[in-house]
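For reference, the chain that follows is the form predicted alone, supplied as structure tokens.
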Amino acid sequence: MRVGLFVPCYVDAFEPEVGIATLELLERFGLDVTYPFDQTCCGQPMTNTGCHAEAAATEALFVKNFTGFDYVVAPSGSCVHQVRAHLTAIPQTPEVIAVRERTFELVEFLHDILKVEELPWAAFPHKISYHSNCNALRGIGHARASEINAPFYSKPLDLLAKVKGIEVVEIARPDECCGFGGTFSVFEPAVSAKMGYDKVSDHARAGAAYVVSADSSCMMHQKGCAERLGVPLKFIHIAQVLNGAAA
């Protein structure tokens, strides 16, 4: 199986780590892995703004560069989301809809298409609470949102049960937006920082030492909230606790 790693902007420039433990936990299955040197961005922060017509370079770049994989994989569900949902300011061609549909967040590639049962290398002896970014939840069906009248079911948790010596806790509005939102906390940094603290502050009160989510980006906004309140939160990505992250 030929897989694309899509590594988003803010990951490649502020953890790259992250990308790389999905490198090599994609690789741990025996995946054939090919990392686009050529990539870029997907176009989120530019449709994000009302600049969607601005993004169709980007676009074309995107499809450009994960043409011909049978899947393209990214740790980031809000990334994957502008991907499937949104790319669209650009004519939709069989090649870009081909991309577009075979464009998977590192959570559910592994629960849905490989299927995984045991993860015997993933060992993580923490007590942690789940952070659900908005688009993974609601917009590519991570978990069931607590607005929707159907049975319980989470991918990620599902994942992190494998994980030897976890704890998992759960805080009182485990899918409240952190009020990170992209562009959102450009534009409205005071309701962003204020949703941000009370986020932080539900982990704490929980009891979590780690805070695990599969997006980066909601995590920096917290660890800044965390920060700024003087919670003594850590902050990890799920691609580094499934590939056996040692904290």
Given for the second form:
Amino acid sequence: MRVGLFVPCYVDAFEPEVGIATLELLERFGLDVTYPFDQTCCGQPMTNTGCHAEAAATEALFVKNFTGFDYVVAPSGSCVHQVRAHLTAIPQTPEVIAVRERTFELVEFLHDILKVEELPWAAFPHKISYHSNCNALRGIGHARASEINAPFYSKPLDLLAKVKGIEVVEIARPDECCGFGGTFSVFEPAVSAKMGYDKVSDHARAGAAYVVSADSSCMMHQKGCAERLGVPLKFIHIAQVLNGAAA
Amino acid sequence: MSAPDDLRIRDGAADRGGLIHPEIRQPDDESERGPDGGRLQHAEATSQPLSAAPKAAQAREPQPRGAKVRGNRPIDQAEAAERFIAAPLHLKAHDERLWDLRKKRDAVAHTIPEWEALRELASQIKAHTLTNLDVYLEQFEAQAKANGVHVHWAADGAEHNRIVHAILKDHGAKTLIKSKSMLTEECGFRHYMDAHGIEIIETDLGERIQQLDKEEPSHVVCPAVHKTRLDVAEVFARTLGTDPENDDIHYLAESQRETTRPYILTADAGMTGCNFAIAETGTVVTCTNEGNADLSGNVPKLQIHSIGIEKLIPRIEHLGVFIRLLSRSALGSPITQYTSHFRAPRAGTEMHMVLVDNGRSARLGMEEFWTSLKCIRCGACMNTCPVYRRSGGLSYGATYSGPIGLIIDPTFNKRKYSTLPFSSTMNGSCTNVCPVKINIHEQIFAWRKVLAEEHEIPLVKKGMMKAAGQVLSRPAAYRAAIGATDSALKVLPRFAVYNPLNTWGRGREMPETPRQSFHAWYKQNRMRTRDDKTGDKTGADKSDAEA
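Since we've got the form predicted alone here, give me the form predicted together with its partner chain too.
First the chain shown before, then all remaining chains and molecules of the complex.
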């Protein structure tokens, strides 16, 4: 199985250890993982702002980089949702469609494709609060969203349940958006920050020491909010926890 | 959220009543209780008494006002939202009150096994009706006429107002009582009638508060939800002469009731909006909790019903589907206190129905946006919207606020409301609660594209996206922007948030810049082995040049 590793731009720039953990974790399962060296971004900043024409060249580059793999895997629900649902600024050739269909977010790849049953190397003896990125939750179906009347399931919590010693606390508004919203965070700064403050306060009141998420973008925002408020929360990507990070 | 049994989940929210602002919780002293002593969970019972009263009385917080509306200029929703957030007592009460409605909605919806099937059915009934709207409108008109009703057609809000004014003139009517109607808000009905010397009296409590305060409704179901009881006491003291120091909600509600009843008994005409218009019977159905639509329709000798043409449903048997969804979605109650059917004039009275288009048939022709006409105005999307709850409905500067407003308002005025589709994180909760399954967040996304293509987004924003697109599509330029690891600290935060004004840093700390990027780590730690394995030396050399 040939896997192309997509490391989103903000992971590359700010959270390189998330990319490293993703690479190492995939390699633990004996996969042939390649990191295409000329990769940049999925185009989401432009399309989310309505500027599809401005995203076309970036989308074309993405497809060029990731053509030919059995799967493309990224540690971000948000970017994968962009590729799957919104990479439409370029003509939909068979090549483009193939890349879009084969792109998976790490949690769903582990849960649905590899069907991981155990993670013997993983132990995280801490109280954590799990943060669902909205695109991961409602866009690519990581879990049953609280609005929907259907049996509960959660792929990330299923995986975290295989981590020794971990304790998950529940917050008052588990599915509420944290306010990052991509460019929303800079174009509507007051609402964005207030949503972030409420979110990190909710985590802290529930007794979480760590926030775990499958998306670094939400955590970058929440971390900035927590630091500004002086809330002593730590943030760690689910790839790191599943890869056996100690803390 | 419940979780797999094998995972130890501790509910940290339970011990603070599920509030994220526990400090505004009030003692459990004044809401209605059932025989078992438990708090009633019905429509308008408060399940969670909140207080917006500051600890020191002199520090009373003025109500934040809505967006500044300047003609056709784009509404600055972010600016108005910032002022709302700067009023913490209002913000917390608003946020918790509406979140409470969302939680009640979840609780009651989850007791109905076929809930998701009901939503799908309602969505399909609406799709069918809208697809055959001409047929059902003509059927409705014919049936209403057969029932003895005068039927009028209005192409837009102005024509609606002229028609109603003409009816009132014919009868020498000078006063009109009415129940809440978003359609008449769209038409600017009250302002028009004010200018023509007709006295309009809103009979819905929340709408009356807003009328007396000369404000628009901020929410389609709870028009004054952005106001606290202190605000209402101030408005009533100023306009109805109540005791300014008495902010007891029973006193305030009773004052409104006592001052409105005389108008109801003496008004020359009455008007209601319409929740559902049934084609097969020519019936207008209204759903209220106060019974004020019944009073407005049934007391005066002249009654008028204003109907948006998208309110049609084919047959009475379809009504039950929507009634089951409407109040559960809106307030978490099984049904409104009153579900009233208006079909034919009473003996000795006259009944008019005005069918209003006001942009609806144009919207019906918009491939990406026509399903927004399915909306039954329950407000569930507003209650769940994290942006709306922290902005207040008046920050949108439009008749419709919140998620549904973001996708309807630009159909009325693309320039004025060009900013609204950007007042969203597109988290998708609105779509999930919508009882008629409008893909609200996807339409928000689609509107952004339309507005960008039609040059209705600010040039600075467009310029930033163009620059970002150029950098992100060229690996060499991208690597240059990310920079060598040493200088990354200067470049990275700005690059990553595309941020010329540092709005990120106003409310948040900047992310720390790591020692090296993933890209650099990979090159340092993995390229040699990768080269050995694949012989792909050129890739590494090329990237060296870029970095």
